[in-house]
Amino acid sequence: MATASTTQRLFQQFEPELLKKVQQVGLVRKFKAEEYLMQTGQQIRSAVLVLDGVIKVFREDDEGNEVFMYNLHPGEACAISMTCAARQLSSQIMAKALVDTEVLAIPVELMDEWALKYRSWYQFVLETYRSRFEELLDTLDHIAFRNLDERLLWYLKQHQKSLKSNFIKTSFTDIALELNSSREVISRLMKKLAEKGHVKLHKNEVEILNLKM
């Protein structure tokens, strides 16, 4: 059972009694940081809905890259798990804690019904829906139109805002992966970066100083 406090906290557009039967019937998962939580083929019996932590949303093809979708904060919902579940599909994105993160699984076939009988999570769902895409628009945007060291400031800001600090634990293979380059020119550009002022480097670390242009 969800503690209400939380619920209340983060779902304060819920009815009375919506927050009571979610907080009632919701799963309460914990995940380690670099746990995943929906992988690939994965069957999806449940809706998610976070609590705490930070969860990034990606594709990755045969060959292990990855294509980065969106991140996931505290009071949002994954909009494919809610589509996957729904239609009892398998699976087509990656999930994983980006930090140490709690979610709150809901049980697919009570996503119908909820959305008949209560206008707030029938809302809730279409704003869920519309949030991911605009995200998705932005992610295609700066991988399509962008060149790499723009895409890579993103990159960055992104991760910052998310994880509300200037300390990133990465590396540049990581980094060359999400963003479909090689290690040896995110290396050279996130040097470059370092030489500017804009960010210093550690092991396995970024620390971001000043990524204002």
Given for the second form:
2 protein chains.
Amino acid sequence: MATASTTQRLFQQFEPELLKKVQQVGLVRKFKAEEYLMQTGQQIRSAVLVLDGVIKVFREDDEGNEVFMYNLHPGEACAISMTCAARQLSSQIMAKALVDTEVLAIPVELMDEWALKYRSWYQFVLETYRSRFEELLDTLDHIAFRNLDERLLWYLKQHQKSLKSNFIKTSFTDIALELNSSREVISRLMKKLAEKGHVKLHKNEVEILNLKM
Amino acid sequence: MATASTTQRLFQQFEPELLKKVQQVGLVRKFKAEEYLMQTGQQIRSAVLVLDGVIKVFREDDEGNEVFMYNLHPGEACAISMTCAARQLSSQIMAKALVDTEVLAIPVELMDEWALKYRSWYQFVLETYRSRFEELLDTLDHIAFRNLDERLLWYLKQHQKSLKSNFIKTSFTDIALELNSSREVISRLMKKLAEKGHVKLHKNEVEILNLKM
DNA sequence: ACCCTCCTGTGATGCTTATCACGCCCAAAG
DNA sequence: CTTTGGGCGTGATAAGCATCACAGGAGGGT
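Moving from the form predicted on its own to the form predicted in complex with a further copy of the same chain:
Now the complete complex, all chains and molecules, led by this one.
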């Protein structure tokens, strides 16, 4: 199957035996762009490894405000899914496919078993945590210290990197939602960025020209 | 020794054999109030379990701004120390004792060994991550969505809980630093809180009367 | 063609918070 | 006693952003 070579490429650090098991028991699940992989309060029964695509992980509060946490890419895993799965807790987060996405779901029971058996799995879990933690701290820094114009730039850079594209097909309204701002403000800031030659604005789409400042 | 009963009480979930090892190899280190346990860029060579006291974990950027992350209490462990130790990385965070504090340092080599050997240790590491992650998310929520007055209340509640005391001996200047605000603003907000009967202001000290709102 | 909806641009206004500029009190040091 | 420095209170001012109000354009459906 196609998954075998993909997993092998993405998870080279796994011991051969572990890799084989991952391929055997991992359940491939596909999601369309914009589809939700996980929603607040949902029970988690498996750890999620990303095979292809991009997953946006974020939080939403009672009033519909959202906090962006980080994006997940192929070869990465969702830290939340790991702990919550391990402890049978419901998640407090949302995960949404930004493009068509493919993940590998590992049943929770095996997580524990593997951790005790395969050093590379344990290391992988730890590394997953470490990276997500770092990313979350980075997000925290930006929200705490940066003004909206810098955060907007950061948003654009993130999407450019995650989607490997200079075209972002998102409405200002959605960008505003993600940055906890308002459409009008984003509109004005985008205009400034366009004037400075960093972006070019199209209908329903932002083209990134040059974000070096 | 005194540590034996303390560790037993705090880490009941550990298997007896693991508990014994923890007591054998754990190095007890004491810190005075206000002392730093860890500073940005410092190499980490052991995981830290808190035995007594309170540790404030936070970040500091180039310009001296700080972001509060969470407080650690007896029975808890520093997630950062765990991953960084495991991967021999330097920390990007600061940790400071809020009161006289006692910790148990576990050499990094044993972390890996125990993870493969003791289910309860692996569970403990996972749980540590999960809790710190949750706390970090909580902090993120507050910074992203709450106004300064609510964040000040949150700050007071945290200290009340962590220090188990209704008296906070901290200058407004320091509180402002922690909340990324300015002394004047804290002064005005405190006055409001005092007028509403939530706190009573003393020289160099805030007395918490009632934070229920 | 027409309507309807979604996306965008722009001015006006006000809230929250940062910053500046003082002056006051108190305590420790000279 | 006087000086000095740290903590505090308070007004004035301004930056950053949210919100409201309104208008125009583009596209899809009927």
